[in-house]
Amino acid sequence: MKKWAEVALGVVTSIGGFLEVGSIATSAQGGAEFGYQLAWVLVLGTMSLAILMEMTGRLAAVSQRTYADLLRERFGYRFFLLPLVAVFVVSLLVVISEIGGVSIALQIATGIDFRWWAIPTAIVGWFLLWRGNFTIVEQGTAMLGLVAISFAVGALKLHPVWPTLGRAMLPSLPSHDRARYWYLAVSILGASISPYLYLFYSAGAIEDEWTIEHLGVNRVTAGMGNVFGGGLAIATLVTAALVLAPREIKVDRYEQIALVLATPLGRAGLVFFIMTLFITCFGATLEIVLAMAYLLAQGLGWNWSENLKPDKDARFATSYSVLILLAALPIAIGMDPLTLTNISMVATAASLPVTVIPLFVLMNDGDLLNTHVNGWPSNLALVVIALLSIVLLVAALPLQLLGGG
């Protein structure tokens, strides 16, 4: 019974934590400009993330080491600097975007300019990290984030054309503006397969004291949680396709995205949008800052755990304290959150090879995983994801210039 409770909690946490500023923005832009056509990209991103999370969770549960820790140990410190710098830089861009999302939600709710909310958001987030524990960060904000289900309710009330949506789940070529289409495809993949997600998941397995007995919990959490979470992202795309596309509204401000819920759900839809943007972005802010602090601590051999008092892992606590306040500054001086979100999602997609390719080596290391190494289906899936990550690396900058401006 306890194991099933852990499965249910893990799935709910994954659903509530999947949708955040990147997924909301890129899915809405995709639906507004191309209707259902980019739904297949969300399916691909969701499946890829589920596979990567299952593997990094299995790696942590069996070896009792995080993925970042094993990267440094097995590949050496010099190699580790590459993923450390790449993931650190793109994660910093993403956490700035998340603070921007929180600030925009508060601006819509109060009318006070978003710039004034950045520093208070960072301070409240820092206080929760400083005084709270891993359960609060992982489960608390994610449970509240279930308000994002309102996107699914909105999509159903708009009565999508199901056969057309079903066909859009398969890859297709753009009907117009190819550069913009592929740019948004890369952005959506960056939002769906952010490295911080599986690095945080790996560290979380250690924080939650997973063992080999939790491998079943890991599979269901990574699989079902991401499937349902990806479904919410598809619902966001569908609502944008049905509300914004007919009006020829291209999303260049977060306030425009509020229409996708306000149209089918009325005033309540606006409230749900504000709550969803605020809660999911705030939760993601905490997770990304922790993921960055985990990466530094595990890579440099520091003591670390969100479940420890700050004086027991001072360098770890100092890292997340500095990072969350630093991330608030660009928003406080007026940097546009949506523009930064789009840039950070493309940069995230470009950074994937440095964390995806080494995983293939570790997941086939019998000394680490014993009988739990990858089988050929898992290896095939990981090779496909690795090749996809290389394509994204090569295509990211040209598409940013041609399709993103």
Contents of the next structure:
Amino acid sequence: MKKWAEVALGVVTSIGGFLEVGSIATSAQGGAEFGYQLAWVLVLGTMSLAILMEMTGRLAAVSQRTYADLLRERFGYRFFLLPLVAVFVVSLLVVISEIGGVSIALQIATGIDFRWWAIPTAIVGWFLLWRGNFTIVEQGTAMLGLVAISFAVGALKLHPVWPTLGRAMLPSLPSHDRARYWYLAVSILGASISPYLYLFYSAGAIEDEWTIEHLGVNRVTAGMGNVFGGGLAIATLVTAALVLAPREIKVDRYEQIALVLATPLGRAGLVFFIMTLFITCFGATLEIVLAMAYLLAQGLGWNWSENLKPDKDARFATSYSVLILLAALPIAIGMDPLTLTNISMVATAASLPVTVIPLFVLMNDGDLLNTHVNGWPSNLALVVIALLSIVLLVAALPLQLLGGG
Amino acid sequence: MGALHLSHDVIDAQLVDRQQEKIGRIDELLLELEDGQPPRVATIVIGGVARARRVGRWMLALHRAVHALFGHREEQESRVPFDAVRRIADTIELDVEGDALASMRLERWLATHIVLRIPGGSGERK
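Let's compare: the form predicted alone is above, so bring in the form predicted in complex with the partner chain.
Now the complete complex, all chains and molecules, led by this one.
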């Protein structure tokens, strides 16, 4: 019984964790500009993330070590600097965008300019990290994040054309604006497959004291959670395709995305949109700064746990405190959250090889995983994701220049 | 247990002290050379300088510059004799007191000067 409670909780966690500023913005842009056509990218991104999460979760549950810990130990400090720096740069961009998302939600709700909300958001977030424990951060944001289901309700009320949507699950070439299409494809992949997600998940497996007994929970959490989470992202794309595309509204401000729920659901839709944007971005803010602090602490061998009082892991606690306050500054001085979101999603996509490729080595290490090493299907999937990540790295900058505007 | 691979199992491994508290990683490992004796693994080095040295001269310069900026004069580096190793498993246990290590100075400083001055910084498990 307890196990099923854990499974349910895990699934809820990944639903709440999946939708955040990046996937809301990029899915809405994709739907507004290309209708259902980019849905296949969400399918690809969601499947890739599910596979990466299952693997890092399995690695942690069996070896009792986090992915960041093993990145340092097995690949050495020189190599470790690569994922450390890459993940820090992109995660900082993403967390700034998330604080931007929270601030925009508050601006729409109150009418007070988003810049004023960045620092208070960071302070409240810091307080929760300082006083709260892992369970509060993980489950609190996940439970509240269920409000994102309103996107699915909105999509259903708009009566999508199912056969067309079904066909969009398979890749197709654009009939217009090729550079923009591929740019959005890369952004959507960057929003779906974020390194912070699997670094956080792998540290979470240790925080939640997972053992080999939890491999089933891990599989269901990574699989089902992402099916639901990805489903909500597709619902966002569908609502944008049905609300924004016919009116030829291209998303260049967050307020426009509010229309996608206000149209099918009326005033309640606007409220749900604000709540979804607020909660999911706030939850992601906490998870990203924790993921960065985990990476740093585990890589350098410091004491770390969100379940310890800060004086027991002073460097870890100081790290997330400094990071969350630092991330509020660009928004406080008025950087545009949406522009930042788009740049950070493309940067995330480009950063993937350094955290995806080493996983292949670790997942085939019998000393760490015994009989739970990857079989050939998992290895094949991981090779495909690794190749995809290399394509993203190469394509990111040219597409940012050609299709970013 | 049979042979251990220094670069695979020992260098970069997580270190814990007598109380099983995490105290950093093996950032460098020194061999001791004595006349007429074969070289032997003698010293574990923990600290940012050692890590920077492994990356290259520019990193070392960067590291020094950052520390100079904060007005540090002493190297925050610990050298522990390899004889202090008590156990080698997923982590390596050293027969030392973590709090006494120079490489833990920042941890101690942050704990006493910052963390403990903020409400909720100390106490039992959250």
